[in-house]
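Here's a solo chain for you in structure tokens, the form predicted alone.
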Amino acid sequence: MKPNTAVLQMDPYKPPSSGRDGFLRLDFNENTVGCSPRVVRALMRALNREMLTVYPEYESCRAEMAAAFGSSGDDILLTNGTDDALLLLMNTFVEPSHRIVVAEPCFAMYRFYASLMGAEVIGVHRGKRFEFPEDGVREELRRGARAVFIDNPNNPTGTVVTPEYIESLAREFPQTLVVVDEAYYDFYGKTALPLRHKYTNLVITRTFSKAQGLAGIRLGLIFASTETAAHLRKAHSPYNVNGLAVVAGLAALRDRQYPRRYAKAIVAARKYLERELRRLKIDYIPSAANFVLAQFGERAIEMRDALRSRGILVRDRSYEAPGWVRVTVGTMPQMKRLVRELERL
């Protein structure tokens, strides 16, 4: 059986996700610490045999996520984690023949997700030290886009674009959905999410995945105004969500102070490593998010796999910015323990 001709032409997209017990896990972004102790207790509590057997429910859980928020329930979607926001979005509003904006380089799933639906993916490439190219994406939408991705802080290089343009962007292309990806909003502070309601072309994804420590869970929030939150919520798949995922997102919910504390920790180790990148005279991008971009210029590849081998593990980024490496934020003892290792090397 042959393909769709859109999965004949995409390039495979290969994480290198596994072999990585025992390392420092500086290479995706996650929390370095865990979740809160809570989450842990409450899944504790909720697994059981009769659990498993049932499909899960989620109209208390999206109340509850609602009301945290500030929203009435009919603007909010569950979701399996960001990438799975983002392929409904995709499979709500995007056809073959619609052109998709991106500033890049930006998180890989948006062109994966787009090249999937056969959409034209439209590449405006950052300045220099990767600023958002407001002028450059403006130009693209005018000559008609289905949709634009923004991912702010942008993942791989942490650099941000104000709540003002988003807003811009919105107001002046009313027909362009335009998809604001706040996955380490924790760590920078800013969001658009009180727009959802004043236009109905703005989307917002957040994830459980970063600051709340719930990578391995999979759970990421939709918000939208409650018109474009009912289109989503026809083609949304009925049980997404697993009811582990459930427990474990409300837990983690409830435990405010919990990530409020670790993104001020990795806020003042993200402020460190910067200041100890300068004093080695390497070059790096400044960052809003929980990860540091570093430009090894040749030794980019020979210094991952250094710090590999000593136990450390981060993300060489050459293949779309040549040289240049990213390193996730952890707590201060462990990037005091980064800087050792950069240092002798």
Ligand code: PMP
Given for the second form:
Amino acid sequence: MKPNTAVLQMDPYKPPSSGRDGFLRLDFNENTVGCSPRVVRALMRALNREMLTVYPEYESCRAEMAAAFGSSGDDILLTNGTDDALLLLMNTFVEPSHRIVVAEPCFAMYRFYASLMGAEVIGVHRGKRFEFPEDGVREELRRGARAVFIDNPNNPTGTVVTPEYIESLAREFPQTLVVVDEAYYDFYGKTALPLRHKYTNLVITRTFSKAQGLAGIRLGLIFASTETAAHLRKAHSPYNVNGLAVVAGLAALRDRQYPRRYAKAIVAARKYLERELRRLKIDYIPSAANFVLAQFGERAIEMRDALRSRGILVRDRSYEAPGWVRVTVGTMPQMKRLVRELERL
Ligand code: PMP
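Okay, that's the form predicted alone, but what's the structure of the form predicted in complex with the ligand?
And the full complex, kicking off with our chain again.
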């Protein structure tokens, strides 16, 4: 069977996501110590045949999430991770031939899901030091675009745009959906969340995959105006978030100290790593997230492989930014181990 035209024309997306057991995993920006033990206990308590037998219920979970974020409840949706949120946004708002704007490099799934819709993806190049191309993006939106996707902080560079810039886009381009992906919010601390009630074209996504350490369970959130959220709810599959994710998400939400403490430790370790990179004369991009993009030059792939043979996984990004390798920031002892190996190599 021939797939549809959009799928025929797409490049496959294949992250190297197997055989990672036993390594120090600094390749996917996950939490490097694991989720809160309270989440595990909540899952163990909840796990029984009955809860696996019935379809998941979301209302009380959504209400508690909404209360925690100061929301009404009508303006928030649970999703099966950010990926599901992106697909839902595309399904709800994007049609074939619509123009979708991204600032590249960025999280690969924006291009992936937009291409799947048959949309035209406009990749505006970031600056020399990967700074956000504010004028270039504005220029493309002026030409007319259905949506712009901004990861803030950006993956893979850790650079950011200000809430003021985001607000200016939402204000100047009311016909364009402005999607702000705040997957790394906990490590940065600035958010566009309060703006969502002011601009019906502004949408914010969050995930439990990073600071909360729940990438394996798949849980994310969409925040939007009540009007936009109503459209999204209409297009959403009824049972896309599983019952265990609901239990884990609630337990994570109730244990606010855990991601806070983790993010604090990671920001301290990031400062340490950045200092050590300067000492080793390895160029890097100052980061607001739980990873740092470092320039390993022509040795990028060799370094990645050598680190792997020493038990450490990092992510080479040469395919989009030659010589640049993305390293997830873990705890201080983990970063000391990394620096020791970098020094040897
Ligand atoms: N957004 C960004 C910017 C990311 O880097 C990632 C993870 N690589 C995600 C979203 C994925 O989040 P989720 O696990 O919630 O699908």
